[in-house]
Amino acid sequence: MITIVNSNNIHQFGPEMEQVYKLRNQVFVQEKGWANLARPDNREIDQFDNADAVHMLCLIDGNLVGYQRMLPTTKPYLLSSVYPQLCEDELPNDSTTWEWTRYAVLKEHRARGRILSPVANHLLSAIVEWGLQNNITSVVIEMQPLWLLRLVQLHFRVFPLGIAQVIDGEEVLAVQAFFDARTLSRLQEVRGNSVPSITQISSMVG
């Protein structure tokens, strides 16, 4: 179901990655309207698409419908690099922790009055299975404040690393989140199967 992409095999993913810059483009630039984002070709592209970057891909029969983004805290990050402002204590910078970034699934493959749609669940288990595997422990996000009880509900740990800002017209808190083996159990409990997330452990980390 999730495809791990990085340095090590990027190259073997062409296609399925153009498929991510158009969705990334649909949802932050289209949808939310992050004009600063834009650009001529419709593909939102940032400078944290670099080496360093763990693109964990959503495919059904080829096509994307959903994606994320994990970038390491001990190097320029989002949080560090754009949003320092969302962060009143010292900025989290550990090879145990990763930054989540740039979360977005099909409007098709959204949840409907569910805690999380299949999609969603899928990709939240794979940065648990991921971080299983790579020593990782927790997540650095920039959210919406409402996302604060979906992530408890799933059982990571989740301390807040400054107040909530308004940053273009929504508002964003960003916080820590720390998951583990009982996190995994409850999302497969959530999704009614234990089967793994991710289609391919190996190279995991670039």
Second form
Amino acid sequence: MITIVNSNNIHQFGPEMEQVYKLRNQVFVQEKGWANLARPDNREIDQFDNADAVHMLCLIDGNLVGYQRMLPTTKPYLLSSVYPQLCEDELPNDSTTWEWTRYAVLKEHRARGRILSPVANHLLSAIVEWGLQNNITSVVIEMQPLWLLRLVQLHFRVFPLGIAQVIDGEEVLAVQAFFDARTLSRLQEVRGNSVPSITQISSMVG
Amino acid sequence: MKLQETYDMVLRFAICQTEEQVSQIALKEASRFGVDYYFAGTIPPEDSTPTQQLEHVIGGSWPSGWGERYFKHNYLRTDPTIEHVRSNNSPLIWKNLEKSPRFRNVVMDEARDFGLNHGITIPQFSLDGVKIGISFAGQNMDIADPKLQTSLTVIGAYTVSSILRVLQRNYRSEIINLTEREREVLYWISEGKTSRDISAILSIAKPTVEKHFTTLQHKLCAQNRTHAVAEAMRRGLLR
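Let me have the form predicted together with its partner chain next, following on from the form predicted alone.
Full assembly next; the chain just shown is listed first.
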């Protein structure tokens, strides 16, 4: 389901990464209307799509249906460089904490009635699987406070980093969410199986 | 809310074994903003009877006498906080209702007589996709505190998730509407038939069967056929 693309293997994923930029354009520029991200070539790429970024692609038969990007907090990241006002405490800056950004699911794969969709579940599970393998214990999220309960119910231990503010007409709260093996069990319980979500499509990946 | 403070709070919620313990901690945590009462629940349909309305309560309580009065006069229909949770995703500070005359009504005026002078109602989405409203209220709530909204949202989220955990309750999305064809496909899947079998039984093309199944899968939020059948049984869609 989920393939991890980083600077080591990105050269093998040219066509898939093109789908990424297209999906991001569709979700963030067209649907959400974040006009400042719009580019003439209709690919949504920003300064954080650099060698440190870890891209997580949810592919079904080679087609991209979901995506998210992880950024290390030891380098400049969205919260530290674009939205520092959302953080009242010290900005997270350590190798065990990464920022979760650009979460996007193709319209057809979003669940009805706002239930956690299978694609959403796999994307979240992939963060936890990847984290457990790489000594990463928490993610920084800029999120709508509306979804706090859901994260807590999934056994993320969520801590606000500041107070919620309205940005581009949407309420945004910066949080740090810690996870562990219990979080993964919970996600697996919710989706009804414990199949690993990360299924690398290339064996070349180190 | 400082990180350490939140950390201690999360720990206190995590060791709760009963609904009473959860409510006690919720009120203790919220009391620093002048909160005296909290109340959390899903949103009942407008024509619910008092008994049905009670089934939507997750936790918390109102001052004695207020609940009775609320049901007796069927305030559910005109309660602006209920309407707010139905149609909005951001918190509502009750005082702001005074600015819009159409919400000036008897419910909020009478609430004041019961010590509910100030309050805030916070919408949240549960894991099952159900909208939940969490209200905090009190006689001397400090609604001007800039931290109030975020802190009470965090306290509210931990309160509700802890109650649902101790009660082992899940709020499933109320209604899933399946078409006649989807029901038929689901039935034959539950009988162990393959897509090819079903296409023969229903005299429709195999890709059409698969299309119906994909829709079913979305509606039931299921990972595969087995999960879809299990989910449908749980929700009483298959007998």
